[in-house]
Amino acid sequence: MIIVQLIHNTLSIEGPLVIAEVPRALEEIERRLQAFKGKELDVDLSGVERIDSAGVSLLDEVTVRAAHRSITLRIRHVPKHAREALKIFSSRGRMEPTGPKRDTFFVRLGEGVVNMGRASLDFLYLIADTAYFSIVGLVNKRGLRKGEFVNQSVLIGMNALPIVALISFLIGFILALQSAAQLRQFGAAIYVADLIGIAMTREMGPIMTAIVVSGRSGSAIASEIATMVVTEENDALKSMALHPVRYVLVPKIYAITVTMPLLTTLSVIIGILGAMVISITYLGIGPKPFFEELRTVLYLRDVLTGLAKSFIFAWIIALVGAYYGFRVRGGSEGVGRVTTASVVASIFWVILADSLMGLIFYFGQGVEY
């Protein structure tokens, strides 16, 4: 049974200071503290027979309550067994846990540069592997799935045709409608054919097709590869001496390289047909004058420029999707995260590449064609 006594400036505790005695001991000590009028109080533990973690917590709580009353508590005459328990269980004198240290601006900047360098190096490795296995795969079919090129061509190209056709028709239709409203004021309605022909061939056809394919097929590439990484299918391929880039990515590279220019060509044609609908119904220009004007303004250079862009866009979409897919971390949440990131990144790089190629192809040409 625990005994608590207050004699002058000394609070003595005797008996077993264990969990069963803690409630009564705390009540007795609290009563003694209320009656104590001094500023310093010694706690004598020489009579404590046993003490456990609950008893140590009691002493910590008493110290806190005494501090609230501006009483300085000093624990004295601690037996050896009690000293060991206090050392193990007492929270007094230990530092409060602090939050993570906030990095400085230059630390964050340096870390960002290092991460960007590592990411760029990984992307270059992926490009090198893809280029090597794509060239090798043309002469050596070992390690490639039979019929996968046709399957991927259908998934990437054929299945994307309806949405590409619809968007291209609407783009050509709206561009012609907005342009015709201004050109007819100057008696230059026939130049709608020039504007739409050049715009669709050089810019709108390739870039709108790339954006649609990026959101549709680029995300599918990223999610498929990311799922394979999460489910350890890539590790299984490696254990069978099959390189994941050659087995998974190379057929997609072949398919998107072939189908992207075809989709771009169809996008240009359908966009021009959408503009022709406006020229017939709104401007009263028949199909023959429309195509005659279009023939005079379009050159082979314009067509080749659009096709060259489609090849570059195709490789960007496939490589960016694969890069994010192979870098997935975590489970299903990570798959969704890299899929979204791949779409955003591929659209960004497509637009950036279009801007750079626009400078390369058109710089110094002036306005004459």
Contents of the next structure:
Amino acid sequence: MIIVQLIHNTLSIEGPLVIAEVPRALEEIERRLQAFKGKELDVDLSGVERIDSAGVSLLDEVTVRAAHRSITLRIRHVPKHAREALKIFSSRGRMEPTGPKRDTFFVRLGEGVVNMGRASLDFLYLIADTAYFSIVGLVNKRGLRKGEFVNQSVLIGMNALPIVALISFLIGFILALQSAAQLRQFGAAIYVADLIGIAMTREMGPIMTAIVVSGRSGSAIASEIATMVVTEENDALKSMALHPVRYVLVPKIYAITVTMPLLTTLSVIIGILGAMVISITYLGIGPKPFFEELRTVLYLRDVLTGLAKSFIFAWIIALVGAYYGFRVRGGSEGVGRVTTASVVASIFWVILADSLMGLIFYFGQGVEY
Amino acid sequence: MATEIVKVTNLTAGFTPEQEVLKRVSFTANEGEVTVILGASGCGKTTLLKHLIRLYEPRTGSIRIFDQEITGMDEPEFNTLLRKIGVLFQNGALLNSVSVEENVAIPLEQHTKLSVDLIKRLVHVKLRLVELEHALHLLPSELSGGMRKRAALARAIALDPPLLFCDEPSAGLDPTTTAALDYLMLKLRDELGMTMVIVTHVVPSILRIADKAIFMDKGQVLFSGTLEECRSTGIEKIDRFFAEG
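What about the form predicted together with its partner chain, after the form predicted on its own?
Zooming out: every chain and molecule, the one shown earlier first.
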């Protein structure tokens, strides 16, 4: 057991100065340093039985702490067995361990603005490259990955079908249930068809599909590209004179552009069917009056609005996923980080775009709701 | 006089303004020779190699490949030049989502107008050359480290490039597999007349394959010459490298 004593100007340490004893020793020494009023203090190590790297680091740390209190520390009577350890492990006179450099608020703010500017510029470059290669790829298939359009359509579209269908059904079902209870009080139960029809077609269908696809495919795009960057597959493509955007991203853009509107259409239909279940079972309104009411309120422009949104959401999901994938830093940890960030970002941008488009369609077309 | 395939002159590079990773690096690689860039880990070997294929842009200096200056060259022109260069990356860098056969076929599909049948035949030839024809339909994740390197080598030589860059081909391989890969590369040099620039720090490998050695230390070329000259320079760092490697 370690014993620390302060007698006049001498701090004597006795016992094994090893890693298990260091926390208590530091506490004891700190207490004695606080009580010490002098300017010079000798540390007597003659009683130290053993010392390891933690013990040596403790002595270095104590020296620094003493210096902060304007106390000069002198190590005395170092036993023979401890000399070698002091020589190997001591960091005194070398670089003192320091924490990360703390920049001032304004430096950090400035760096943040510059980084944001760079990130925006990178995103614009990615949009430009993607737009260019997507258009060029329609006429010149060279540089595109063969069979990838079908693969990606299956991954993004087909495989998302069950979850999109289930979520849409439940959304339609629950929206109808909630609104039916209110509408019934006014004898306006039939308007459930109007409400769900418009909500699913213009808003809920596109946005719920986009959120599901963001979580499934946006994250998959980000993690696939990030893994390719980390494992040098991206560099390998460049060394084969292949542009990664063209080879990897463009087929995904084609696939998501085709599958998102289809998924959205399916989502709308199934959401309305979910509402119809409530209409039949809870409100006693049969399929015929339900669809007749729906037909009177739903116009082509509603369907087109939903489809227009689905295209925009599709590009947001693919571009945001790819952007995060390409800017990955670090190894597998970085891949996980960008994947999570891409999902959060794409959902945010999808909702923001939805709000903007909602405003544009509302004020731009003078739509009567 | 031997034809210079790669000529690097006073190349300086860094990732941040304060940092200089490569300091006035100059060397040449001659036709049909195996030039090995060697040195301890972190001395800038891989960074130098990545500059040679323009994955990084240098600050100053000149890089001439096949007598064409690649710094500042426009992208389509450089892409044409890249078709004469094969690159073997440290971990193989095979596309993980497709089979070995499809990986090797990528350069052929993208840069030639060969029929599907002919591409298939060529892929088989390359895989036979690296003794991997049995792994045709396997995914990269199903291959061992050595097999992955050989598959990546097959992809790198798919277009019969006259110049091959290799980044640490023996990294992570056992001595027997390393030796097999070295002999394979020598076979490629002899049979296909390839010029090779190989980055490595594995001494037995260097002794087997190097015609010419470029010794790097802290971003600088400490020595450039034949392997025999390199081993007898008397420079302590180089002597220690060979003695302890």
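Nothing here was measured: the structure is a model prediction, and the numbers come from that model. For clarity, a rigid core is taken as the largest C-alpha set superposing within 1.5 Å between two forms. Residue numbers count along the first chain shown, from 1.
Chemist: After core superposition, I'd like to know whether T340 moves between the two forms (criterion: C-alpha shift of 2 angstroms or more).
Modeler: No, its C-alpha moves less than 2 Å.
Chemist: Using a rigid core alignment, state whether the CA of G330 is displaced by 2 Å or more between the two forms.
Modeler: The answer is no, as the C-alpha of G330 shifts between the two forms by less than 2 Å after core alignment.
Chemist: On a core-based superposition, does V303 travel 2 Å or more at its Cα between the two forms?
Modeler: Shift of 2 Å or more: no.
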